[in-house]
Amino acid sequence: MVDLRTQWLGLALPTPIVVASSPLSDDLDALRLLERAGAGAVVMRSLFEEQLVEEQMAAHRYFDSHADGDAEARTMVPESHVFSLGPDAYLVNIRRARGALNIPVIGSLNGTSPGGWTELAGALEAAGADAIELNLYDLGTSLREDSSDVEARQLEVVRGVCAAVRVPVSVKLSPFYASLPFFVEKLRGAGARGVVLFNRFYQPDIDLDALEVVRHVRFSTHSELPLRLHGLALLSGRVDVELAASGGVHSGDDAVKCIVSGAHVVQLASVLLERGSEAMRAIVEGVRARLDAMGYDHVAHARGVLALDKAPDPHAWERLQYVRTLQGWRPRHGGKWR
């Protein structure tokens, strides 16, 4: 049988695939589910800058703005300190997972500025996260600023972070940099471990009835795992942090898909929501199905066979593949285009 532990992170894991962050880990039955089906870890949902601030402020304005309404006010209306406010829950949540839980527990937090970012990375380390992943969501919406400051501003963070705490970091990173391999490389040099490719991006639509930006929560589908193959094969054996595939996996043959091209584990989130944990159990099946049928005995072997430095045709990573692939197409079944 295919032995399918791995090491992520400096942690060591029963298999490769991941609970990816998700609602799925405020359910610890769920996470006990998940466990048993394979889950080789899981990253706790992620714990978002605004969320917080956004909370501490709606307080504030309800509590002690009608406080210092008239002189009795103070006597009636609590102030905002007296509740409990922040990661506070988050973190019962974590301490909660870790005591259940055989497998790593990973906490996750989102955010874009330096500020207390340190100070909340140490609070999910005394909490018990085994790791923590950072998640850089940056939407670049300023006249004033270019990519050169947006990417110094993620470096701090990352760099920040890491020396806050003692657990490993690993980042989570949209896939939108001019040089992803350069940014990675920095990444390192801030302190991170691993890296998680890719973010799905935040993507509003218009309802044009009602003339207005609407929101809509969208699983992520097969067609988006060839973005995460195409950067996993560019970094992989060259540069030094782990790496991880995140959105698009549905089958234990699309995390096999990330293992050649460099994965050391694979994050699964929609797949779980959609089918529950049995899913779980198929795709880590699947993926030690599939390697015995290509003769590995040890998921190690098999990562990043298909790397850009390691395929026997490098340059279908590369431009050139693009250009050949416009000059081969042809019309289904050979028929004429109309």
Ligand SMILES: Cc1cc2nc3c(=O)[nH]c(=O)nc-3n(C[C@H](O)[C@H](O)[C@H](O)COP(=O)(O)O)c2cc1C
Contents of the next structure:
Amino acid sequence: MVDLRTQWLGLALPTPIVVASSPLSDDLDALRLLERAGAGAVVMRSLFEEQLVEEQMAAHRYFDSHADGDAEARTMVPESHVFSLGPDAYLVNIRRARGALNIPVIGSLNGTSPGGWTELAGALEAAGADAIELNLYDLGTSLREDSSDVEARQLEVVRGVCAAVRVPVSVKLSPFYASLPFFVEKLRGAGARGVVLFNRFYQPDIDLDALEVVRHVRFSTHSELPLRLHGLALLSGRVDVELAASGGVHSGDDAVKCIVSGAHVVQLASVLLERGSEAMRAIVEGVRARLDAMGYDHVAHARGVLALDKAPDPHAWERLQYVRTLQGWRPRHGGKWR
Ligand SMILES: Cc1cc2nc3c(=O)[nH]c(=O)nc-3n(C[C@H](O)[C@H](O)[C@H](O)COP(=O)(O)O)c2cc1C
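In place of the form predicted alone, the structure of the form predicted in complex with this ligand is requested.
Below is the whole assembly, all chains and molecules, this chain first.
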């Protein structure tokens, strides 16, 4: 039977199927069920820069109002320790999860500006996080920042987080970079050991009756998978970082597609939120069955076999195939379009 044991960021995982960052991480019973169902690791939900900065501001406001500008009085108040305010509950959750599970527990930070908040990564590590996943969820809404400014700022955030911890750091990215391989190479230089492809943007919709912008969390579908497969295939074996897939994985075969495109691990959120821990079991078993049927004795041997650097037909991932695909379109069943 195929061996599913996997290394991710230097951590030993029993399987490559990982619980993605989501509210499931707040529920210890859910995490225990997922571990029993075959999860290889769990990523905690994110602690957001906005939360942390707000806590820092609150701490400063508190100290300012009590110390009243008097330098001596300031030395009487404790250090402006933001951890003891808002993020407390988060750190407690990490500590609890670390104590209850045998699989790695990965803390998650989400932010886009360099600054003191990145040092909080050290608090996540101290609470027991085995690694940090940094989500660069950056919507690029400014008219004054060009793409190189945005990327330079993001690299500084990555450097800040990497400098704050000894545990490995992975970076969760959006799909929207003009040159994904170049930026990932820069991330590696900034200290990232892995990248997670990709963030899913929660685009607002419009309610025309109310003429209002509305926001819903929509679960993913299989249709989101090909974008991930393409990103994985472009990077696998070409950039010295480990790769995680996130987005659109709903079956064992979806996960195997990610692995043969180059993923070390495959993360699940929507399918678990919708279908419960049984989905984890089904996907792990599905991966095992498919890799067995393909004749692999270790999951690592299947990794990246169809990536750009190894695929028998690398053009399948490149522009040439796009031209062929578009030009080769014909009406279904050879019929006439009407
Ligand atoms: C309800 C919900 C909450 C989420 N919260 C976070 C979060 O706090 N941090 C994060 O990095 N990703 C978060 N995600 C994104 C997931 O980790 C994942 O990247 C995304 O849903 C795509 O994977 P999927 O197709 O398996 O759902 C959340 C997703 C959902 C559905």
